[in-house]
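Only one chain comes next, encoded as structure tokens, the form predicted alone.
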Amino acid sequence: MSKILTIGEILVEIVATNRGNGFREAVPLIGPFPSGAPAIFIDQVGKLGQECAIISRVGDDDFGWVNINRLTEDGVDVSGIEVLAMGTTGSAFVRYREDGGRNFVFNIRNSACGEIELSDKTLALIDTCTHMHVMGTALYAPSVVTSILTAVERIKAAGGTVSFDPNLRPEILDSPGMREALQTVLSKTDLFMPSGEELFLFAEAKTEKEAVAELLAKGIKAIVVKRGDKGASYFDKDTQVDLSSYKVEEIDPTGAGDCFGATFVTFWLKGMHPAEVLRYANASGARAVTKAGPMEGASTRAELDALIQAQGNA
């Protein structure tokens, strides 16, 4: 039986209901909605009835609780989860623009999840886990890499799997460290999960198939190329896979990325066939951006079941 492990940053997520730039206004605002990438991910895991936890810091503050409690609620392990008496939980502020983009304000860095160090619990809770998934957004902070690379060794040095989604952007790979930690991580990789263009910022190859041809040579047995709303594509040695995307009506994309790999990971690890898979991945970005809120959209086997029913194999 696998157990899957994330860490990262836990916040929540407040978002303004009028379209424009930043805030340097006062406008109307909806949340707290609980967030965080690694908090979607496991979250979306745990509604698929997989066992999981993440390991991570909040504040003992409205904003900590609403994130701990959707994720109890919804079967996550919160024991890795410590509680910061005088911690403030992270937070993100979202708007919209006209052009679809979005604006942000983080607080992440000086935020409880700033900083997150193991312990004899969460080492313990580690070695309770067979497969750990990276996220790329949480590669923010020394003591946070230091964390998930020891979980990443002591969960493949027992024998089990790691997947890595790396969620980044170009320019911030010259952080200090950032590049090497990233490499670290993708020679540990089992199931790598880029989306678009990330895939050649770990590959020197310039096409796609020559990208992933060289990635599949270092030793990565599988890689699910991500595109959106036009679907996602699966590559090993020996298959290569391209589904298009469920057809919605978009809401709020936040998250949408993450519940699409939490349902890959779950399924891939259950051994069903990578065509299967990747239906029910699709499926479950799809539902995801048809909700306000970025876990609002997490849903239940059933509930992917009864969208791939609706609208037949993509």
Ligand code: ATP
Second form
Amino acid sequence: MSKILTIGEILVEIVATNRGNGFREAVPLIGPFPSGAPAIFIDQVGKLGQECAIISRVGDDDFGWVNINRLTEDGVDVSGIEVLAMGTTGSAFVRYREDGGRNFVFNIRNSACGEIELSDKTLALIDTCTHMHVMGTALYAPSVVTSILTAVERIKAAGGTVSFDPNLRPEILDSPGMREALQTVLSKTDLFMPSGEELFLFAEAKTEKEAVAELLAKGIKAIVVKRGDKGASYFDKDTQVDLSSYKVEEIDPTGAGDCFGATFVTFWLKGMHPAEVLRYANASGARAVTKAGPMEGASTRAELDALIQAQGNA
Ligand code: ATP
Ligand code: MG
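Having seen the form predicted alone, the form predicted in complex with this ligand:
Expanding to the full complex; the earlier chain stays at the top.
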């Protein structure tokens, strides 16, 4: 039986209810919503009934407990979340611009999850897991990078697999050591899940076809390219599958890539045909955008089946 692990930031998201540029004026807000790309990812895995765990840190405050309670409810093993009595849980303020882009104000590095160090307890937890998912956003601080690379090494050495979603945010791309860490993770990756242009940050080639071929030649087994409301594509050395997106009303796009990725990894590990796996992931990404709050749109398998049945193969 497989068990999926991720390591990284847990935070709350607080969202401006009107559009505009950033936070240099008073704006109406809604939240806190449980968040953090690794947390959204693992919550979606748990909701699908797949065994899974997260290693992270939160403060002993309501923002921390809103996350722990939600993850527990959705079936995630939270024994690797350390609650720091003297810590504060991370936060992100998000405001959508008129052009559909987003501005963020993050408090991650100075929050409880700004340092995630492994202990005997979390090392033992890592050794119960068979798959490690790395979120690029989680490579924001040296101690977290070390913890992630340790987990990747241990799980690979025991015959497990690694997936990697670069999930890059310009606000955190220039954290110390982040670019090197991204390359190290890529060299251990079995399943790579960039969104759109991120592919070209990891390949020399200038066209998608060539970039995919270049990365597959380096030993990556499968690549999934996420394309927002345009759908997604799957590539391995023998197969290519392209799907357009399901038609849904987009309320809040944050978390789509995380839910998509979680669903892809969960079904991929079951050994299902890539076209079928991509269909479930595509449905999961679509459902994710229909709810306000990044984790609120995570789906059960029954909900994914219902969307697939209602709209066919997209
Ligand atoms: P984020 O990091 O902001 O969560 P991402 O860039 O990693 O997002 P996206 O490409 O935005 O990922 O979304 C992932 C997948 O979710 C898409 O490939 C698609 O299958 C689905 N999806 C996203 N937005 C929509 C939408 N508006 N309508 C239908 N499906 C969508
Ligand atoms: Mg993403």
